[in-house]
Every structure is written in structure tokens, then in C-alpha cells.
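Read the single chain below, which is given as C-alpha cells and is the form predicted alone.
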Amino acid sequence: MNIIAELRDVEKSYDAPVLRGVNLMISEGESLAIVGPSGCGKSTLLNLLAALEPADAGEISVAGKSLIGLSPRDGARLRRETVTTIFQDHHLLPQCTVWENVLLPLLAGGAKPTADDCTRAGELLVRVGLAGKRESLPAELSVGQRQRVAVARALLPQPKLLLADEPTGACDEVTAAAIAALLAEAVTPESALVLVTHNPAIAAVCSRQMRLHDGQLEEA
């Protein structure tokens, strides 16, 4: 079983230490839930894995590539080709329809969506319960619906490493369970999911659970 991502002795501080000597290995085929209270550093951990911000110390590698000293251009390439993040704030383009937002990962890379891509996009909108909202703009959706569009968008390119930051936080209980199950089902033998949540029921869909406590990861 190959390792998709690894953190070794990773440190990160802002006004105070957030991550203190974090060690983690993420394998192909794995779905990992990281739990812990708000403000404990869960989102920071995902940002480091996505090369959105640098670690203060330690080593981080994704798909065999070290992220230490990674240039902005190479970081963007990593996020385009290997790592996709579902953010808490969804980051939909307000001028684009739901359909256009879902296809955005392909359009941003300069590719023209194929018939198979469009079929998969339609299927994902069905799975997140938004098949009837294809032509809607984000402003016409609820916060929970916008979050579900972001989930469909992240799943479309079938990334090697999917990072999900509280992806069900704005959803009702039934919808949250369905979205969490969809994320877990999307993991293939060659990919992995890291899901950050404070909800034990959502964490339970993953094959492995860890807790971030006092800046360090421990088995949950």
C-alpha cells in the first residue's frame, strides 16, 4: 500500500503554537477523519497538506513531492492535479451557475469537459440533491446548498487526495449523513480522503479516526 501524504515533526504557530510535532501518514485507499474542537488547528493541518501555507518546521510530502519550499506555481499545480479541498466557505464563483461551478476544475485547467465529464457532473448533482438547481446562481441558494455544490465540484476531477474541511457543517442531519457517505464512497484504491469534523457521527463514516489535541494528533 503506497503512502499518499506524510507529515513528519510538523510545527505551525500563529500568535501561539497550533501544531506541535505532528506526525501522520495517509495511505492509498484510506478515509481518515480528524476530530477536535473548533480552533484546535484542524483547518491549518489541511491547509498545509494543500500547500496553501507553509509549515514552520518539519517535513510534508504529497504524492512523493516535498512541499517544503514549494513555489506558488508548483503549489497551484499540486492543487490542480493532485489535491482538492472542500472549504468551509465553499468559494463558489458568484457569477457562475451551479453547473458552471461544478465544472470549474476542468475549465480552470484549460480542458473542455467531455460527455463523460458532463454525465458525471449531472450524477454528482443528483447525489447531493441539487439536480434541479443547475442554472441557479450561488446567491439563489441556501448556505447548505452552496456547500453541497462545493462537494460536487471537488469530487468531479476525482483527486488523488481529497481534503474536506467541515463539509457538512451547514447541512441538516439527514443531508450531512448522505454527503459524508458520498465522500467516503468516492475513495478509490489509489486515492484518499482526509475529513475534518467536530461531529462524531460524520467521522464514523471514515475507516480511521484521529483526534487533534493540544497541537498533536492521537488515535481517536
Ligand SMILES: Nc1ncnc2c1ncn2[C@@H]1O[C@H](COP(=O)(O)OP(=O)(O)O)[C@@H](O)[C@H]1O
Given for the second form:
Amino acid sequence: MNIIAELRDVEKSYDAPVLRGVNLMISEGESLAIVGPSGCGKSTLLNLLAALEPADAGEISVAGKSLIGLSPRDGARLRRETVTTIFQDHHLLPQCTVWENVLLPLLAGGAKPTADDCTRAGELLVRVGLAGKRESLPAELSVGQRQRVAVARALLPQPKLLLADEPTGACDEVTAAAIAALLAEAVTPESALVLVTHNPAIAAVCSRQMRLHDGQLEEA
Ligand SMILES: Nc1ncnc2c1ncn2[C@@H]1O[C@H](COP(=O)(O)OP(=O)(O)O)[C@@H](O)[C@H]1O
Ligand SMILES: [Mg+2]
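Moving on from the form predicted alone, please list the structure of the form predicted together with the ligand.
Below: every chain and molecule of the assembly, starting with the one above.
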């Protein structure tokens, strides 16, 4: 099985050490849940994988490319072509409709969406249960619906590595489980999901669970 991402002895400190020697291999086809209490470093770990922050020490590679010393330009390219993050607070554009928000990652690349892109966007909106909300603005949606728009938007470019940072944090338990299941089901034999959550019930939708504890990853 091919490896999508690998971390070796990764360390990261801010005011205090956060990651103290993280080792992890993420394979194609895998959905991995990372659990741990607030403040333990889950978002930090995802930020390193998305090349949003540099590691202090250790090795990180994604899709065969080392992230150590990566230029900002190559980091942006990695996020455009390989790694997509769903943030806790969805980051939808308030002035854009649901439909526009879903197509946004494609427009941001400077391209015009193709007919195929639009077909897929339509299918994704059906899959997240928002087919009837295309023309709605984010403010007209519930919190759970907004998160589902963010899920559709993240899945449209078919990222090789999808990082989801507590994407269900603001939802009730039932909605949260449905969204997590949607993310896990979207994993293909060539892609992988890393889902960060403090909720073990949500983590259970993934094929593998790990815990971030004292700055290190252990089997959960
Ligand atoms: N940009 C930053 N500057 C300073 N400290 C940070 C920064 N990002 C995270 N931290 C600190 O690192 C620790 C881990 O944060 P975080 O990765 O957000 O945890 P989690 O996502 O598990 O709640 C916290 O103590 C947090 O205050
Ligand atoms: Mg966090």
C-alpha cells in the first residue's frame, strides 16, 4: 500500500512544547481519527501536514515530497493540489451562495469550472442533503448545514489528503456523526482522511484511531 504522508520524530513548540516526537504513517485508502483533549496539539499537527506551519525538528513528507524547508509558494501549491483542510469554523464566504462556496476552490485556482465540475458539485450537494439550498447564503443555513457545505467544498477537488479539524464541533451529536460518516465514506483507494475530534463516538467512523497524548501519538 502506498504511503500518502509520513511524520518522523516531529517536534513543534510555541511557548511550550506541543509535539514531542510524533511518528505517523498515513496510507492510501485510510481514514484516521486523532483524538485528544482541547489544547493537546491536534490543530498544530494538521497545520504541519498542510504546510501552514513549519516543524521545529523531524521529517514530514506528503505525497512523496518533503515539507522541510518548503517555500510558501510550494506550500500554497501543496494545498491547492494535494491537501485540503476543513476548519472548525467552516470558513464559508458570507456573501457567496452555497453553490458559489462549493465551487470556490476551483475558482481560486484561476480556472473556470467545467461542466463536469458542476455535475460533481451538484452530486455532492445531493450527498450532503443540500440540493435544495444552492441559492441560499450561509447566514440562511443552520450550523450543521454550513458544515455540510464546507464538506462538499472540500470534496469537490478530490484531495489526496483531506484534513478535518473538528468539523463537527458546533453540531449536535446526530448531525456530527452524519458529517463524519460522509467524510469517511468519501475516502477512495487513492486518498486518505485525517479527522481530528475530541469525541470518541465521532472517531469511531474512521478505520483507525490514535490519541495525541503528551505530545506523542499512541494507538487509541
Ligand atoms: N500560533 C500559536 N502561537 C502560540 N501558541 C500556539 C499557537 N498555536 C497553538 N498554540 C498552543 O499550542 C497548544 C496546542 O494547540 P492546538 O494545536 O490548537 O490544540 P488542539 O487543536 O488540540 O486544541 C496550545 O497550548 C496552544 O495555545
Ligand atoms: Mg484545535
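Here the structure is a predicted model, which is why all the values come from computation and not from measurement. Positions refer to the first chain, counted from 1. Between two forms, the rigid core is defined as the largest C-alpha subset superposing within 1.5 Å.
Engineer: Any chance the CA of residue 53 moves 2 angstroms or more between the two forms, core superposed?
Structural biologist: Moves: no, less than 2 Å.
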